[in-house]
Each structure stands twice: as C-alpha cells, then as structure tokens.
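Taking the form predicted alone, here's one chain by itself in structure tokens.
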Amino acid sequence: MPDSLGTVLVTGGAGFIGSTLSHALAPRSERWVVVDSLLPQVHGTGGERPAALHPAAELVVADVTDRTALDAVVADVRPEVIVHLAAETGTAQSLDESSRHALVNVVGTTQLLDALTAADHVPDLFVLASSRAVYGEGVWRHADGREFQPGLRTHAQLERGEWDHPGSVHLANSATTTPAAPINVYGATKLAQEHLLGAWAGSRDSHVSVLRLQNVYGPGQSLTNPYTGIVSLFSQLARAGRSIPVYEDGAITRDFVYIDDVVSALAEVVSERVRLPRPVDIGTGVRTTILDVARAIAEYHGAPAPRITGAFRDGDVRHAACDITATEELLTWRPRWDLPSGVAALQTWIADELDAGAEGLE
C-alpha cells in the first residue's frame, strides 16, 4: 500500500458514498478533490459544504456536465486516480426524466473524458461505482433446469398483479455469468458509463475498475430524497409511528449492503490501484424481502405492522441479489455488516440527526 494515494479526483464526491469515502482516504492523499453540484434533491437548498465531507477534501461546486469547470479542475489537479460517483439515481424518476439522467450519467461522463483529452492527461486508474441495475431482471431458472432472461415486466402485467414468473426462480446476479440487460433508463445509463470509460481508457493505456453496487444503506444517506434509500424512508415512517407501505406482494427481494462495506471495497481498489479484470459485485450475498426489512424496522420502533399495498413501480425489478464469490477471489475485501446490525446503527444515526433538527421526509 503506498504511503500517499497521490492526487485523487472524485466526481459526485460530496454525496452519501463520497463523503464516507473521504474519511477513509482523503487524509492519505496528496490531494483529494471533489466535484459535486450539491444537487438540492440530495443536499437540500442551502448549497453549503456538507458537514459529512472530510476537511481534507477540496470541494469544487460544479456539475459534471459543465465542460468549462471540468477543464479547469482536470488541468489543475491532473489526477492519478478518478473515482466516478456522479450520477442521477432513481429507477422511477429516470423514466420520467430520461434526458436529465442521460445528460448527467452519459454526457457528464463524456465531458469528463473530453476534459482529460484537452489537458493531455491520462489517469492511472478510473474507479466506477456502477449499479446492480445493469442486470435488469437477470437470469431465472425453470423447474426443468432451463435458464432464461424474462426481461421487463410490462405495465399490464403489473396491473394484473403478476409479480413473478410462474414455475421459475431468480438466480443471484454475478458479473461473471449474468448478462447485462438493463430494463430502466437509470440502469441503461450506468451500463453506458461502464462502456464509455472502458472504451476511452483502453485506448489510452489507462484502466477502469468497475464495482457494481447493490442497495446501499446506512448513516449519511439523504433523509429527504424520496427516490433513494428505502431503508432510510422506512425507518423515518416507523419512527413516526406510521405503518410502512410495502409494494407488490411484499416478496420483492434486494441485497442490502451497509455503507461501511461499500466504502471498504472502494478504498481497497483505490489504495491498492487494483486493476480489476472485470466488473465485480459489491453486496452481502444475502437476499432479503422488502416485507422482512419493513417488519424488522417496525418492530424496532414499536410501530404498526407494515401493510402490503399492491402498488408497484414501472421499470422496477422483482429480485436483485448477487453472488460475491468472484469478488472475493479478486479482492481481500469481505462484507462485515449483517442487516440487523446495519439497520440498528442506521436507526441510531437517524434519531441523532432528527433530534438535532435535521430535515427529514414528511
């Protein structure tokens, strides 16, 4: 491990993951420079430097689509490593605001690459925080052993309450075996980021290490953004003594991975300059139903039992879980947090934040 991490540029680095990562690595960097637009949906309308960002981090308030700003940052910093976190998130929102997601996620990535070209600078390594959304519905297996990719569940199918694919089971996603086949705009733009960075870096003798994150949760997550952080949303509802609404039939599954485990994976790749030969999956390897998560949070707060609503979101996947076997073969990283411990830690943090006057979801 190098004594200094050198110069590191982090796009979107003042958000949930970026701020937590800054505490792990900024003090060890020659320069840790963050470019972040401080989007009101995530950070509120104040526009102040987030308190969660480490003091050693240099913050440049700018959008990744602002080529002039990127030109200035890249020419000044000439980063050895770029951690690309900047992205518009939210499955449902991406369907309603497709251009916004494509502008930030796709064009923002190409603007960054063009800024590097203009500065005649090639970083040693890109580290991309990609998403489990690139898999779409993934691969399923019939009872007779045949595997298939069901693709998008249609609006009409969801209206009829046909949640699953009868007589089949979902297989855990793995970057080594599951073809990328996104079914929503957000997932498509994240896969585009992987391809764009890979094409540019491969032509410049740089490298891209791609980490496909499962559902990240934990302290530091926005308490006001309604499009991300279902565990945070459920926690606030239960804390207020309200029944948690659960979509579909409650049997949707996700792999919930605690923020510290995500940051430790990113930190290993950045610190060790790990040139991953293929994307890796960052999760716990454990799938949990949304109803089970809601029940655990409700019980913690003594709130009313969750209620199954039958509501649904277009473009949402039924099951998302990953197999981390291949990840553990390429990294020394291992997930340390189980869901009960992580949920309890999040409840304590939310209570402290709201008791201190932080704004939450109404």
Ligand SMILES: NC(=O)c1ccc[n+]([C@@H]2O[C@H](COP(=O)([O-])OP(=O)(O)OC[C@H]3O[C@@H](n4cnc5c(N)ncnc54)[C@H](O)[C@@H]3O)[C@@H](O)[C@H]2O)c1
Contents of the next structure:
Amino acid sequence: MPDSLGTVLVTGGAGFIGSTLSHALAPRSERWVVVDSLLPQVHGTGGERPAALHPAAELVVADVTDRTALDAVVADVRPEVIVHLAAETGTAQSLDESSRHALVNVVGTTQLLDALTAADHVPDLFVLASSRAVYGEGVWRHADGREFQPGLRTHAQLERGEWDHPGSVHLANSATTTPAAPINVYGATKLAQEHLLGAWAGSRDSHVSVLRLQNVYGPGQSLTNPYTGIVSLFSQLARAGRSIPVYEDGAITRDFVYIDDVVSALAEVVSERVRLPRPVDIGTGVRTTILDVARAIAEYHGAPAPRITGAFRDGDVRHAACDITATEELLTWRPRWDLPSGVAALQTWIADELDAGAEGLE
Ligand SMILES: NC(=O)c1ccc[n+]([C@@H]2O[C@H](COP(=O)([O-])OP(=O)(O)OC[C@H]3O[C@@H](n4cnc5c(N)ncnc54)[C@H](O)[C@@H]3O)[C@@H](O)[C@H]2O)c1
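Okay, that's the form predicted alone, but what's the structure of the form predicted in complex with the named molecule?
Next comes the full complex, and the chain you just saw is listed first.
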C-alpha cells in the first residue's frame, strides 16, 4: 500500500458515503479535496461544514454543474484520483424531477470532464460510485428455465397489485451476467455516468473503476432526506413508537450493505489505485425483504408490528440483490457486517444524534 494516496478530489464528498470515506483516507492523502454543494435536501439549509467530514478534508462548497468553480478547483488541485460521488439520488423523485437528476448526474459529470480538459490534466484514476439501479428489474428465470428481462412494471400493473412476475424468480444481479437496463431516471443517469467517464478516460489512458453499490445504510445517512435511506426512515418511525408502513405486499427485496463495508471497498480501490477491468457489485450477497427489515427494526424498539399498505411507487424495482462472487475475484474486499449488527449500530447512532439535537434545543 503506498504511503501517501497523493491528491484526491472527491465530488459529493461531504455526504453519507464521502464523509465516512474521508475518515478512512483523508489523513493518508497529500490533499483530500471535497467539492460539494451541501444540497439542502441532504444537509439542511444551514450550509455549515458537516461535522462528519474529517478535519483533514478541504471543503470547497460548489456545484458540479458550475464550470467556473470546477475550473478553479481542478487547476488548483490537479488530482491524481477523482472519486465521483456527487449526485441527486432520489429514485422515485427522479421520475418527477428528471432534469434536476440529469443536470447534476449527467451534465455535472461532463462539466467535470470539460474542466479537466481545460486544465490539460488527466487523473490517473476515476472511481465512480454507481448503483444497482443500472440493472433495473434485472434478469428473471421462469419455472421452465427460460431467462428474461421483464423491464418496467407499468403503473397499471401496480394498480392491479401485480407485484411479481408469476412463476418466475429474480436472479441476483452481477455485472458479469446482468445487462444494464435501468427503469428509472436515476438509474439511467448513473449508467450514463459510467459511460461518460469511461469514454473520456479511455481516450486519455486514464481509467474508471466502477463500483455498483446496493442499498447502503448506517450511521451518517441523512435523517432528514425523505427520498433516500429506507433503513433510516424505518428506524425513526419505530423509535417514535409508530408502526412502519411497508409498500406493496412486503416482499420487495433489497441487499442492505452497511456503510463500513462500502467504504472499505472504495478505500481498497482508491488506496491501491485498482484499475477494475469491469464494474463490480458491492453488497452483502444476502437478499432481505422489506417486511423483514421493518420487523427487525420494530422489534429492536418494541414498536407495533409493521403494516403492509399495498401502496407503491412508480419506478421502484421489485427485487435488487447481487452476487458478489465476481467482485471477490478482483478485490481482497469482503463484506463484514450482517443486517442485525448493522441495524443495531444504526439505532445507537440515531439515538445519539437525536439526543444531541434535543439537547441543543434546550
Ligand atoms: N447510499 C446508497 O444507498 C447508494 C447506493 C448506490 C449508489 N450510491 C451513490 O453513491 C454516491 C454518494 O451517495 P450518498 O449515499 O453518500 O448520498 P448523499 O446524498 O449523502 O451524498 C451526495 C453528496 O453529493 C452532494 N451533491 C448533490 N448534488 C450536488 C451538486 N450538484 N454538486 C456538488 N455536490 C452535490 C450532496 O450535497 C451530498 O453531500 C452517489 O453518487 C449515489 O448515486 C449511493
């Protein structure tokens, strides 16, 4: 492992994943420069430097769509590694606010590339936090063995309560076997980021390592953003003694991966400058229903049992889980956290955060 990681630019580096990553790597970097707009939906409206960001991180409050700001940062930092985390991340929200998502996630990425071109600077490596959303509904297998990609569940289908594809099972997503086929705007923008960075880096002998993250949860996730972080949202409801409402029939599945496991994967790629030959999937490899995660959180707090509402959100995928076998062939990384331990750690953190907030109001 190199002594110093060199100069690292982290877009969106003041958020949930970026702040946690800063604790792992900022002290080991020559410079760890964060460009983050401190989006009010994530950070509130105060505009202060997030306490969770490591003190060694230099914070530039700027929008990735602001070319002038990016030009200045790139010319100053000339980063050897760029970790691209800045994004609008609301899956359901992205259907109603498509331009907002496309502007930040797509144009924000191309603005960054144009700023690099203008500074005549080529980083050694880009590391992209992509998403399981690029798979959409993924690949399913029918009882007769036939595999198919069902694509988007239509609004009419969901209205009728047709949640699953009868007689079929979802196969765990893997970058080696599952074609990318996003079904919501957010997923489409994340796939666009992969392609945009890949095209630019490939033509300049740089490289993009793409990590497709499953559902990340844990301490540090925004407690106020209503559009992301189902485990945080459920935890706050149960903590308040309320019954957690669960969408569809409760059998939606996700692979919930604890923040420290995501950060250790990113840290390996950044610190070892790993040039991944293909995207990798970062999850636990374990599939959990939303009802089961709601039950575990409710039981932890002694809250009333979760209730299945039959409500749904257009653009939600039915099942998302990944197979990490191919990732384990390329990285020494292994996930360490199971769901009960991660959920318990999150509850402790939320209690501390909310108690600290309450004290501040006294
Ligand atoms: N958390 C997850 O479950 C998950 C899953 C898959 C992929 N990802 C990806 O990981 C990355 C980080 O996600 P996170 O969970 O830390 O989210 P987050 O919302 O906590 O962090 C994103 C950061 O980007 C910043 N940002 C947003 N728009 C910006 C803009 N226009 N200019 C500059 N900064 C901007 C926000 O202020 C925030 O600090 C994102 O790219 C996301 O797509 C996250």
